[in-house]
Structures are given as structure tokens and as C-alpha cells.
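Given next, in C-alpha cells, is a single chain: the form predicted alone.
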Amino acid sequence: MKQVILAAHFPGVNNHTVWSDPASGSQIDFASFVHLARTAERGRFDFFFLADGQRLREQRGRIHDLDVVGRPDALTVLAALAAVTDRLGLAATINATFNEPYEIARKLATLDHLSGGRAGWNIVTSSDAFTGENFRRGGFLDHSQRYERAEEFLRTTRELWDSWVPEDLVADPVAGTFAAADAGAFTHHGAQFDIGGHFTVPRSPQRYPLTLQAGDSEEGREFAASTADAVFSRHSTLEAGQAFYRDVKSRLAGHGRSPDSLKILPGVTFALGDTDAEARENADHIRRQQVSPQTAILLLEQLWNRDLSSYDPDGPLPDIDPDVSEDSIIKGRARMHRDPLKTAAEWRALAEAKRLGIRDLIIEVTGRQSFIGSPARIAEEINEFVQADAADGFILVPHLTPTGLDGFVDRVVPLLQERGVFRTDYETTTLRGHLGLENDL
């Protein structure tokens, strides 16, 4: 029986987070981060994950309503959480376009030291000039160079981490030598980075903090297979999950890697109830909270690329087709649909077949895979996905901050433990150890 991997995603500022619910707390106060992290650790989760962005998005020239609460810097939050947790892995999204390898390698090595080997990062890139306006270099990265920069960024950080070996930290009081003369020496000459000097942080407990990657394109899958320790996915059915799992795992041998060296972790939501029927009612209530009438129009605009503010959220889809020009109605986020005309045709067919208005259609098409049911049902389905090789585990995305994970930890985790597919206590101290990757370096 495969062991299930579980991670907790601190809800982001998007339509999956019901910030308007009376039970919702702050997304900025440290107490919120502490509550969710400690809940995850009480449930013996593998890691806590923080997404991050570099600029508030805009739509129709205004700050996107779902972004206005902002988010403190992710690595700063994780460093603080390291002091109030003991075994839980701590991972965050880091942008390789607007950061430098030396800077990020130093921060991650520091976090790995402070946490005793629990650091991880999700490496992303951006070719968005709008986001780049916040930075000196601007949006200089061509879209075609995203994975080229990410690959070299990752390779360079690992060269920096390898610039120290354990023997470099001499600490000999008799000889008066603390570190070897060439400790931390490095040079790197590449298309994206040309740097040299001495790295300041001795080798950390994991050597390489855990690397996560998200990307469903051909380039993204190949990048994950070549370099990542875990990959996010968002396939909504068992069959689609199995197809993605087979495809990515089959690429590993070409990079000299074993199938177990890369973990597939879909992001999922969940809705619990005492019975399956009650859970379905709860899920429907949550989805209608997540997709308000205003949100439905905003999300429809992201496909249509037009101002649709005059449309009735309960009315039919627009008769006009999406605007496929390069100029996007939303700034600070990549286009979500590769073929807007094809997607619009599919949405129209679905709306006609099920007699859905705009809001009900958006609820239907924007819900990521969810586990809905009683605790027993959800535990059974999670285990089925993992044992059937549709996933190695899941990144849970609660809809409430910070208490949204409480019910899952209290009611579902014990059932997974009873099945023998999830730990009852931590057996390792590092994030790599939790995932069985301590030797995959």
C-alpha cells in the first residue's frame, strides 16, 4: 500500500477563498498562518505551502476585487513559522524572473538551517511586463525563455549550495581556523546568469531544499521530469490523473531518475458532511459563496476578454465571440485559456445542454477537483486515487482562513491512519525525509 502525501495550502486571495464568510479570518495576521500550520502539523501533514505573487492583478483597469487584501512576503512568513512548528515542511512559491540565484539560494539555505531541514520552493517564472513594472528590469523575459531561465536558475542555486562541503566548516580553535580558505567559492557562466564569488551559508541539512514545479504544458512536464522533486497538477478525474501520472513518470528514465523520485500532487478542495447528502449541500453552498454574481462576470471576462459588466449573471452567455487579440483585459496574470474560441464553444454547448445561466455555468466549469462526502467517503476516494496511480498525494486547499483544515484533520486523517496509508507520527525530521526523497540528490 502506497503512503498518502498530504500538504496544506494556505488559501490565497482568489475565488476559492471565501473571505466574506463570517467564519473567515485574516490573511495577514500571523495568528492565521500559525493556526493553519499547527493544524497541519497536528494532522502529521508533509508540508505547508504558501503561494506568492509579485503584483496585484487588475481587470478593466481596476485592482481585481479578489486581490485587495494582499499577502505578506512568503519566505518571511515561513521563517517565522519555523519557530512555532517542529516537523512540518515549509514551502513557498518563488519567482525566478524577478529574483537572482544568489539571493534565493541564500534565503532558502537560511530557512533550511532555521527549520532543521524543512524548506521547499515552487519555482515559477513570469514574462509579464505588467508585473515587471514593479522591478528595475521590467518585463524583459521573453515568453519562450521561461523554462530556459527556470532551469538555469535552479542549476545555479544548486551550484551555490554545493559550494560548501561539510569539511569546509573546520571550527578548529587550536589552529584558529573557522572555515576552509576556498569555502563557498563558485563561478557560473550561462546565458541567463554570469556570477562568481563566495557563497555565505554553509551546507544546510537537506543540501537542496525540496523543489516543486507546476506546469501542464509539454515544456512544463519535461522540466518537472528533469529537475523537480514534486509537481502540482489539477486533473479532475481518476482517468485524467492516471494519464498525467503515467506521462510524467515515464519521462524520468530519460533523465536517469527512478519513478519514485518525483511525486505527483494535485491541488484539491474538499467539502465535508455527516452524510454524503449533507456534504453535497455544503459543497453547493461553498461554490455559491466562491462565485458571487460579480465574480461570475469577472471570470467570464477572463475568457471573453471583453467588458461584460452590463450582462446579467443569471442570464445567457454573450452572443459575441471572445476577443482573441493580444491585449488582455486582465493584467498580472497569464491567459487562462489557450484557445478562447474553442473554450467558448464548449461552454455554450454545456450551458445549452444543462440550461445554465452565466453564474451557474462558471460554478460548473471553474471548480477544481473536489472531494465531497462524509469523512469515510473522502478517505476512501483519496486512497483510491493514490493506490490507482492517479496521484502520490494531494495539496488541500481549504475555502476558509485559517480554520478550513480543522474538520479534515479531525475527521478524515484518522480514517486514513486506520487504513494504514498515512503516518500516525513523523518518522523523519526533514521535508525530503517525509517524502522519501532524502537520497534523491
Ligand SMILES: Cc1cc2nc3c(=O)[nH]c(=O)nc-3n(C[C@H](O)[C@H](O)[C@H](O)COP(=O)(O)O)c2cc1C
Second form
Amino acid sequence: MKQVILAAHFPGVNNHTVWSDPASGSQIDFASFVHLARTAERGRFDFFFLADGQRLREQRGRIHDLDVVGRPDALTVLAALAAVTDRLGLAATINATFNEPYEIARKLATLDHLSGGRAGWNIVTSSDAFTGENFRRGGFLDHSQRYERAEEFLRTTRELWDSWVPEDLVADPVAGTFAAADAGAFTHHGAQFDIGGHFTVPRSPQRYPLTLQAGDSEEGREFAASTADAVFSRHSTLEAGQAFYRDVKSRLAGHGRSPDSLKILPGVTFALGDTDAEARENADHIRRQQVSPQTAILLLEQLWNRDLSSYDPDGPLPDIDPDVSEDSIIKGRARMHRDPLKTAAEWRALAEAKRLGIRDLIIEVTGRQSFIGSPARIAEEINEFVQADAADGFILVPHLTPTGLDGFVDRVVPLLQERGVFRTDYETTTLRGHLGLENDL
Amino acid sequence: MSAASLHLAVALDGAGWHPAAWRDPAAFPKDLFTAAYWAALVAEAERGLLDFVTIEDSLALQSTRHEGPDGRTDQVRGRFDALLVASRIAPLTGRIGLVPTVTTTHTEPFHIASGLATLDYVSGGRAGWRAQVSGRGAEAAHFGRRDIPGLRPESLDDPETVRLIHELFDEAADVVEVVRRLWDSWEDDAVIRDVPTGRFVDRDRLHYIDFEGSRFSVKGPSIVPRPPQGQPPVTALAHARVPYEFAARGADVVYVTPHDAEQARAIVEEVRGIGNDVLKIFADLVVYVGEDARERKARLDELDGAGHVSDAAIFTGTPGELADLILDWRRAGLEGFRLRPAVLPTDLGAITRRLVPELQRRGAFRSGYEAATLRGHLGLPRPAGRYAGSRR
Ligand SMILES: Cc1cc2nc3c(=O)[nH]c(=O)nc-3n(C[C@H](O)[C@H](O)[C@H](O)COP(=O)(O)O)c2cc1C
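Having looked at the form predicted alone, could you now put up the form predicted in complex with this ligand?
All chains and molecules follow, beginning with the one already shown.
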């Protein structure tokens, strides 16, 4: 039987994070990060995961103010978490556009040393000029070049990580040799980076920190198949998951890789209850908190691509059609709807048939929880998805900070362990080891 | 002389500041690349009630040559990212300030602001920053974005070198300005969690910084809420007029390198003359502390094949003699000292277990932490955000 991989996503910047609940704590105090990380480690999770965004989102030219805003620098907070955890992997999302390989390679190698081999990197490709306005270089990179830079960025960091071999660090005071003469020497001449010199961090425990990829286009999938250790995907239903899984795994052979060398990890949410009925009730309650009246209008605007602030959240959908011009009213987040006119027609038909106002419709059509039910049902479904090759495991996105994982760890993890599909204790010390990728290097 | 007003910091680097320190019998050369090594050093510094530790860094290998690597195998080469080391140590300590070195030349100001604000969160208000320009060509070649011909100490008067120094420090001043604006870009009470209106933040309390400089522009706001200290203290090492000006305009603490009390007086006068009354002036000192200080230095010099040279004055002597020197130089107007232990952990232990008690005996140093934040230790008030109250 396949073993389930589990990761914990610190809930962050999106409307899934319920900040209005009285149980919701700080999204920024270190204590919140410690709580979630220690809970994940108590549950023997593979890793802790942080998303990224380098500019506050805007809608209609104003900072989006309805969702959680603000997050710490990922690598810095993970270095601190390395001090309060022992085995849990620590993975940061870092974009390849507004960073430089030398600096990121150095930071990831440092984190890998400081955590004893637990560093992970979700390499993303955000390249919008909007985010670029926060950086020295401005927009600077065309959308079409995102993956070219990301691919060369990752290749370059691996060259830097290989610039010290283990024997280079001697530290023998009697012989008087600290390090080999050419330790850290590298040159890289490429289209994106033309650099050379010496790297300052000796070979780290994992040699290459675990690499995740998150991006769904043809180029994104090829990038993952050619080089990543895991994919953070958004295909979380059984059928969509299986289709994605087949597609990405079938690409591996073309890159000379075995199917097991790349793990597919959809991001999923969940709602627990003592019984399935209670869980459904909890799920509905969570959905209503996630979609406030104000959020309902904002989410509707994202499809209509127009100002709908004068509409009643409990009233009917607009008669006017979505604006399909290129100008997007949202900045800092991808437009999610490929064919807005068709989607609007579907939403209108659904609202009509079920007699739904705007808010209830939005609740119906956006972001369902992936797993809803009693602990037994959720454990069963997670295992079923993994055994049926819809995933190799999941990145869980709890809806509450920082206690959102407590119930899962206390009640679902033991059931997975009983089935023999999830570890009862850590068997290795490194993140690669947890995922069974150690020997692939 | 109030006990609390003398400030003491230590500068941590590798196995200590003597190039052969790693070969001292008391050193731990095999542990330099472990978290435990750094944790033990900082715990020892905190035991001595020091204001803060700085952690050295650079984006190139250590070298005896200014232009680039020297290929030497008999000295410590390689180091960690200082910000991450500081962050790794933060949860293991409770009071001491943590001041990593981060360059202003090659890193993005936006990332610097986020990283240091995060260090301030994970340490509960104990973060600081040693802002450092990178003038070495080797560092620039690691980034490939610009050519820096490299500053040679022997050609500091060349017009080309003078121009480059001005350029690097002007740019550093812009970076510090951007970082400070980003720290202020969230008002302290920007997170409102107002359920009736559905608003998590009050967007009127978030501010675009709209920095437009000659080298770069940054829009803002930060992605990290305003850090606990509001603004973590900014520190800089300075040896000459241009960096003095940079420090006086941008920093909260400047480290200077006098070689005697008289020079200290002259430097303090020059720095004060630039006009920043609240800037704290610390002297850097390399220290070998103990009855055997001279012999230890001589032994290490012999191992290294050269006498230890440094930009800062080198002290060898007993804890009592060091206390004398500190109190003597202090009369020149210095507020504190950043001691650079020649050998770790030997000279650090001598500072915390012998120098500090000696200073305490003389009523010149605190006998317990009186504050919980680095600003608190330094007697710096928490600043109001510059945008507070302004509305877009
Ligand atoms: C599940 C998932 C999570 C992502 N998380 C982030 C993130 O935290 N930060 C970010 O900048 N981009 C993130 N991305 C964006 C991707 O890196 C990429 O820029 C985007 O999906 C467009 O690439 P594509 O056309 O290949 O899908 C994420 C994408 C996916 C699918």
C-alpha cells in the first residue's frame, strides 16, 4: 500500500482563512507559527509549508482589505521554526523572478544546515509588473520568460550547491587545513544568468533542498516533470486528481525519471465533525464565514471584471455581462475564469434554478471544502485518493490560524496510522528522507 | 555615570577574529556550520547581559586579498547567511539583541525590510541590522547585474574609487530609507478585524511608500506588518567621512575604529559635527582577554605566519585592563563598545565571565536586563510611524 504524504499549509492570504471566528488568532505572531508547526510535527507530518506574495493584492485600484493581509518572510520564519521542531520539513515558496540564484542558494543551504536537512523550496514564477514595482529591477521580465528563468534559476542553484563537495570542508587544526583551495568555485554562463566566483556555504545535509513546483500550464508541468521532487497542485477531486496525476507522471519517462521520483500533492481543505452530518453543518458554517456579504460582491466582481459595489449581496446577479477586455480589475492574483461570458451564463442559470441570491450563489460555486466528514470518513477518503492515484498525499490548508490542524492531528492521523498508510514515528531525519527521495540524488 | 548607560556588544564571526583562531585548542572548528555552535555563543553573550551580538556576513568567501579569493586553505572559509542564523537563535534566547549583517548593494531593499521585520517578530523585538555596502568585485560577479571594479585600500584617493565609494554609500542611504519607510508602511493598528464591515485591515492605515530614487524605485506597502520595535535599530561600521555621513543620516548606532582615547575623541567630534544627536557611537575593539592574552596572540600569529592586523585597535590584556581602557575611552564620548573576540569561545567567555563582573563591580554596567527589546537596551524609544494619521 502506498504511504500517504501530509504537509501543513500555514493559512494565509485568501478568503479561505476565517479571521472573523473568535477562535482565530494572530496571522503574524511567531507563537502562531510555533503552534501550527508543533501540531504538524506531533502528527508526524512530512513538512510545513508557506506560500508567498510580494505585493498586497488590489481590486479596482485599492488594496484588498477583506482577507488576511500580511505575512512574514518565509525563509526567516522557517529558520526560527527549525529551533522549535526536530523532524518536520520546512518548505518556503520563493519566486524565481525577484530573487537571484546566489542569494537564494545561500539562504536555502543555510536553512538546510540549520535544520539538519529539512529545507524545501516551492519555486514559483510570478512575473507580473505589478509585483515588480516593489523591486529594484521593476517589471523586467516578460510573462513568456517565466519558466525559462525559473528553470535556469534552479539549475544554477544546484550548481552552487555542488560547488562544495563534502571533502572540501576539512577543519583539521593539526594539519592546518580548514577548506580545500577551490572550495565553492563555480561558473555559470547562461541566457538568464552569467555569473562566477565562489559559493560560501559548504555542502548541506540534503545537498539539494527538496524542490516543489506549483503551476499548471503545459510549461509548468514540463518543468515539474523535468526537475521537481513534488508538485503542489490544485486538482483535488478524485477524477481531476487522477487526470493530473496521469498526465504529470507520464511525462517523467521522457526526462529519464521514475514515476516515484515526483510526488503529487494537491492543496486541500477539510471540515471535520463527530458525524458526517455535523461535519456538513460545520462546513456550511465555515463557507458562510469565508464568504461575507462584502466578499461575495468582490468575488463576483472578479468574474464580471467590473465595479459591482452597488449590488445587494442578497439580491439577484447583474443583468449586464462581464467585461472581457484585457484590463483586469484585480492585481496580484491571477484571473481565474477562462471564459467569463460562459461562466456568467452558467451562474445565472444556477441562481435561477436554485433561487439563489449573489452571496448564496458564490458560496455554492467557489471553493468547496475538499474533505468533509467524520474522522473515519476523512481518513478513508484520503487513503482512497492516494491508493487510486489521484495524489501521493496532500498539503492541508486549515481554515483557522493557528489551531486549524489540531482536530485533524488528534482524530484523523491516528486512523491513517491504524490503516498502516501513515508513519507512527519519523523514520528519517531529512525532508527528502520522509518522502522516500533520499536515494534519488 | 549610570550603570545602564554603557553599552556592550560582541561581534561574532567564524571561530573568532584572529585568522588562525580555529586552530586554537579551545576552538570548535568542526562545528562552525552547525546551529548548536551559534546557539551556544549567543547564549553565552546573553549570560553576560550584553546589549546585542552582531553576526558578520558577506556575499563572497573570506579572503586576505581585497580583489577576490586568495585560495588559502589554512584559514576559515565559508559562512552562513547571517539573517537566518540570527533567526535560528532567536527562539533559544530571551533578551539579547540580534544584529545580522545584510548588504545594501546586492540585495533587494524589499526583501531586507521583510527579513528584518520577520526577525523582529520571531525574537519579540530584538532585531537590529548591520547595513553594509559590498565594494568587492567578486561579490558583484556572483550576481552578474553590475560591475564593481573593487575598492582597493591602497587606492582610496583615486577619483574613480572616490566616485564608486560615493555611489555605493548614496545607494546604501536610499536602501536604508526604503527599508525604514517599508517598516512604517503599516500603521501599528492597521489590522482591525471588523466583522460588521467584513474588513480585516483598514486600508487607510496601509501606505504606499512611493520611493523614487536615481537608482531604483519601490512602491510598497510592505508585506509584513509593522515590526514589534516599529523600526529595528540600524547599525553601520564606519572608518571615514563618507561612511560617517551615511551612518549619521541613516543609522541608530555607528561602530568606529579609534586606536586610542585621543583618536576616539576626534572621531566622536567629527561624527557629532555631522549633526545627529541621537546617534549612538560605539568603538570596535579586537580583544584577547586574560592573563595569557599576549602569549595566545603570539602563538596564533605564528600559526598564521603573520601578525594579526585589523582595522580596529587590538587589545591584549587582563579583564581589569580592558575595563580600564573601556572606561577611559568612554570619556571621549563613546556610548558603547562592540568587542570582537579574537578566539571563540575563549574571549567571549572572558568578556561575559570576567570583564562584565569587573565593570559591574565598578558600577559601570547593568546587573540585569532592564528591557525586553533591543531598542529598550539601547535606550531608544519606539518611534511613531511616519505615515500614522495621514490618509491617502
Ligand atoms: C497550488 C498553487 C499554489 C501556488 N502558490 C503560489 C504562491 O504561493 N506564490 C506565488 O507567487 N505563486 C503561486 N502559484 C503560482 C504559480 O507559481 C504560477 O505563477 C502560476 O500558477 C502561473 O503558472 P502556470 O501558468 O504554469 O499555472 C501557485 C500556483 C498553484 C497551482
